[in-house]
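Form predicted alone, single chain, as C-alpha cells, below.
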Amino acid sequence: MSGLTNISVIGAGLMGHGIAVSFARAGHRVGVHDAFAESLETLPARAAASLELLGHSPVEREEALNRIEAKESLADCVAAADLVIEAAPEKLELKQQIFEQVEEAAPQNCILASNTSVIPITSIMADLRHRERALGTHWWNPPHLIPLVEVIRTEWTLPDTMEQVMDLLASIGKTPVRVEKDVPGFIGNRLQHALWREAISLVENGICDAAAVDTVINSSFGRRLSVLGPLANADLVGTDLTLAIHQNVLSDLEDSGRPSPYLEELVAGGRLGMKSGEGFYKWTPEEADALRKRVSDHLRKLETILD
C-alpha cells in the first residue's frame, strides 16, 4: 500500500468527479473543490449517477457519496491532504496559479498531481518550491469507467513519489503505466492522434468518407485492441512482416507535422462535432446521447468481461 488516504481533487467537472468516484468507491475520504458553485453543487447527483452506472447497489452508493466532500475553499480542501489531484480546464497559466494555492495550503509532504492530456507536466510545475513531490496522473474520460492512468515523471520527480501514486492506483482498481520522460501527449494521446492524423487524411485527400474509416476501425483492428496491443501485435505477426510492411507502407503516410487544413476548416466554419450539430458527421441531440449512452454501456460491459 502506498499509504497514501486522504485525497483531494480540485476541479469538480467531468473529469474531476470520475476521479473522486474512483477514489470513493475503493473506500478513500476525497475532498472535491471547485471555483464555481454550481458544479459542487451538482457533485452528488452526479457522483450518485455514475456509481449506479458502475453497478453500486443503494448501500453501496450511500456509502461511497459519504465519502466525498465538497468544499468551497480550496486551502480547507487541501489542509489534510496526501494526495492532491487537479483537473481544471486544460489551460496552463491556470493550473499553475492552481498549484501556487495548493503548495501554500496543503501539507508539505503532501503530493501533487496534475489530470491533464497534454500540456507537459513540467510547465505545469516549474514554479514549485519542492517540484521533487509533484508529478502528472492523467486519467482517461470517463475516469470511473476507464482502467488506464498515466503517471508521468519531470526531471524533478523522486522515485518514491511515482512508486507511491502508482502502487495507490493500483490498490483501487486502475491500470497505472510509467511514463518515464514528460512530453507532450505522453503514451496515449500520441498514439490516438497519429491514428486520428491519419483517418482525417484518408477523408481530406478523398480515399474514403469518415464511415468507411470509422467501420474499418470498429470492425477489424479495434475489436482485439483490448486484448492486443500493437507491439504484442507485430510478435504475433512477426517482426519481420512488421517491417515488410512499414517499407511499402510508412512513405505514403501522413507527416506533415501540422495538423489537417481540413480539420481547420471544419472549426473554422463552426463545425465542432456534437456540441454544434455537425463535425465530420451531422449530429441530433438525440443522436449524439444515444451514442454517448452506447459508449458508456460498452465501457462497462468490458469491463466485466476483462475482469
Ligand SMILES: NC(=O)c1ccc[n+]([C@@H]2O[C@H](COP(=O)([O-])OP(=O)(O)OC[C@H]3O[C@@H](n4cnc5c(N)ncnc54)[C@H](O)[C@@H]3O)[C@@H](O)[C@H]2O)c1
The other form holds:
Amino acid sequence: MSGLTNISVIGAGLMGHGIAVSFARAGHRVGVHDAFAESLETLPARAAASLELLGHSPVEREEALNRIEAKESLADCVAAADLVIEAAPEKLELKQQIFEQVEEAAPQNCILASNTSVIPITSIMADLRHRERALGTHWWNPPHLIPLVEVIRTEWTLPDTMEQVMDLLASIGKTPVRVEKDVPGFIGNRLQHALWREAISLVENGICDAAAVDTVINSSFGRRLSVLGPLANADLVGTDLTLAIHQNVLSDLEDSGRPSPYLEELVAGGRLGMKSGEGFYKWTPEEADALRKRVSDHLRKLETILD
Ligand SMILES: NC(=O)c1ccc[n+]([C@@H]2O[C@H](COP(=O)([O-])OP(=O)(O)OC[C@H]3O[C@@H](n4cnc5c(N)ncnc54)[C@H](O)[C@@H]3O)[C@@H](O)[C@H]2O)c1
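Counterpart to the form predicted alone, namely the form predicted together with the ligand:
In what comes next, the whole complex appears, and the chain from above leads the way.
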C-alpha cells in the first residue's frame, strides 16, 4: 500500500478532470483547483460524463462525484494533500510558479508530480526546496480510459517516492511504468513520434498518401500492438531476422533531427487539423466528432477484452 490517500489536482482541463475521475472512482478524495472559474464550474458535468462512459451506475457516479471537490484556492486545495498532480498548461514558467505555491502550502511530506507532456521534470522542479519528493506522472489522453502512466524520476527523486507513486497508481487500476532518466518525451512520446516522423516523411516524399499510412498501421501491426510490443515481437520473429531487417532498412529511414518542412508548411498555412477543418485530411465537425467517439468506444471495448 502506498499510504497516499488525499489527492490534489491542479488544472481541471482535459487531463486534470480525467485524472481526478480515475482517483475518485477508486475511492480517493480529490481536491481540484483551477485558476479559471469556468473550468471549476463545468468540472462536475465533465466528470459525470466520463464516469458514465466508464460504465458506472448513477449511484456509483454520485459517490465518485462526491469525492471530487472543486477548490478556488490553490492553498486550500493542497493543504492536506498526500500527492499533488499538476495538469496546467504546457508552459515551463507557469508550472514552476505553481509548484512554488504548492510547496508553500502543502505538507512537507506531500509528493509533487507534474503531468507535463515533454518539459523535463528536472527543469520544472529544480528550484524546489524539497525536490527529492518530486517526480513526473505522465498520463495519456483520455486519462480515465488509457491505463498507462509513466512515472519519471529525476536525479533527486527518492526511491521511496517512486515506489509510493507506483503502488498508488497500480492500486487504482492504472499501469504505471518507471522511467529511470528524465529524457524529453519520456518513453511513450519518443516511440510515438519516431513513428510519426517516418509517417510524415512517407507522405512528404510521395511514397503514399496520408490515408495509406494510416490504413497500413490500422490494418497490420496496429492490430496486435496492444498485446505484442515491439521487443516481444522482435523475440517472436527472432532477433536475427530483426537484425537482417535493420541492416537493410535503417539507413533509408527518416533521421532528420528537426521537424518536417511538410509539417511546418501545414501549420504555416493554417491547416491545423480537426480544429481548423483540415490537416493531413479534411474534416467536417461531424467527421471529427465521429472519429473521437470511435476512439473512445474502441478504448472502452478494449478494456473488456484485455486483462
Ligand atoms: N492533452 C493531452 O493529450 C495530454 C496528454 C498528456 C499530458 N498532457 C499535459 O497535461 C497538461 C494539461 O493539459 P490539458 O490537455 O489538460 O490542458 P487543458 O488546457 O485542457 O487544461 C489546463 C487547465 O489548466 C487551467 N489553468 C491555467 N492556468 C492555471 C493556473 N495558473 N493554475 C491552475 N490551473 C490553471 C486551465 O484553466 C485549464 O482548465 C499539459 O502539461 C499537457 O502538456 C496533455
